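We begin with a single chain expressed as structure tokens, specifically the form predicted on its own.
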Amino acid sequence: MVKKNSELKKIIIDCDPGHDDAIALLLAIKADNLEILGVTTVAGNSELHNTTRNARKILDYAGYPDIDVYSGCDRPMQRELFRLTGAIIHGEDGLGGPMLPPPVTPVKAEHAVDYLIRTLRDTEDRIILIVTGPMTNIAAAMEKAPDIKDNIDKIIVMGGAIFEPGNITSAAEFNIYVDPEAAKIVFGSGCELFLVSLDVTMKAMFFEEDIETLRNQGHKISVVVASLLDFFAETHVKHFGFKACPIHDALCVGILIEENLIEFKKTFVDVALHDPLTVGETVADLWGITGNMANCHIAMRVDREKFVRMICEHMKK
């Protein structure tokens, strides 16, 4: 069942599932301070009527059929979809691994980005959106309706890399790559951003027995976690040469649990547009050279073992 207190973080998740997005609404789901209001889906590791469907299974599987979840934007804003890399490491329908029962529960009819602009308008609380996909669906919100940003309290992103390479080009991060126009609409929002990317998803890493410690402690949900993690680290042996799991996107949910699980430095963050070499790059103004004011907090440092720890005990209640 949902949780609803008034004392409970208002969030939204906008995801493309995509196995660590998977991890991230049953973090979000097991959270005793957050409240789900609703899901929002978007192309990017797979196709959206996979994305959505892979919600919709996570959901129904974890026993909350109740959270609604808005089927959205299905390419990005200028570009062709972009999912090449997505489909070698999530699987053809973007959560290989375990087979888990097909949803039950419809999708709602209303599109995510008409779902953002109602909720955002007609709540009486802010509400922190939680964005673990290419941007497009916010940029498209912000974009018919930009008052929505009064409402929102703040948006953590999972994407960009600023210190480490790129993991669809050399300088760029696979979600910020498939739609560089949305995110450069975000990152100039003027709302209140927290970028977590690769420079610390990348050092937050699932190993071999920390699986093995989930699988063990025998909850369904623990067990069905470290099946998608077997199939998540079997890809990175693939295709990275090292077997490991970054779950990439639980991060986000972390932070709102545990709020010095990252670190994090306030700067100016843009996104390159047109260079093929750096379409899709973070550039951030490390140095306060530009005269920028400082539009997002990137993260530093990540505590890698209470992250570990959090997964675990919250993926056995």
The other form holds:
Amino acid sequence: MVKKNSELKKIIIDCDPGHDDAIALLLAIKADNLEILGVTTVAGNSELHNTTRNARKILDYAGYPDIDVYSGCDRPMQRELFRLTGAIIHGEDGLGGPMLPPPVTPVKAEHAVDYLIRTLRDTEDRIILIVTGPMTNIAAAMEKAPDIKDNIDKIIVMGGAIFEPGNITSAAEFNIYVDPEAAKIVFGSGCELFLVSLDVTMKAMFFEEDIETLRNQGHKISVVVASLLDFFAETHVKHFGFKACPIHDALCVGILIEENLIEFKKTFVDVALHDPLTVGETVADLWGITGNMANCHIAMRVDREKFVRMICEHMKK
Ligand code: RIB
Ligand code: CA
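Let's see the other form, the form predicted together with ligand RIB, since the form predicted on its own is already up.
So here's everything in the complex, that chain up top.
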């Protein structure tokens, strides 16, 4: 059953499963202090019908049919969906590797953007948004209903690269690159924003021995996560040349479980939109030359061992 309790942090996860999104969902399910109000999906790692089906598939497999999934935007706000690398990293259907049973629970009929607006307007508690794909749904909801920002407690985004190179171009990280206009809207929203960027996700990777630890735990969820990571490691070695898994998105959930998992620093960040060489780059005003107010907590350091322990412990609960 879904956890409900006034003490729990109320979250909505907006995602594009995707292997690391799927593990982020499983971590949030297993976390003792989080209540997942709903899951919204967006086109990113794969087409929307795949990311939606994959979210439903992983929730049903984990035994959580009562966590609702709402399908959202099938393309970025102003651009075509970038299709070059999603399938290379995540497989043709966005969740390559283990053959999970097809989902049985229907996806909700309400559009994810309308669900976000309705839920943020109706809630008494402020809600944490965890965004692990392109920010299209979140930006669209903010544009359609600016008042919802008042009920957003914080937005935790997997995206960007401040000191690290990008992973889709040398300047840009995938989620921001796919929909930079949406990212610019969210960065300019005034909401409290935590940017879990490649600067930390690439320093908290799972290696083969960590995957074996998960597999040897024997628990149904632990074993399927190991199998997802087997696939993820293979595509990473082929595309990036290293056999390891940056479980990027799960770190966004991890900081709600252990707030000192990542060390942040507040600064002003903006998104490059126009030059083909830099579009999607997240640029931090580290020397304060813009005079702009800080709008984002950027990730400076991560405790990899703590993250590996967290994933292993939660995947056998
Ligand atoms: O750059 C990594 C991000 O892009 C992750 O969220 C991954 O799932 C992909 O969406
Ligand atoms: Ca993702």
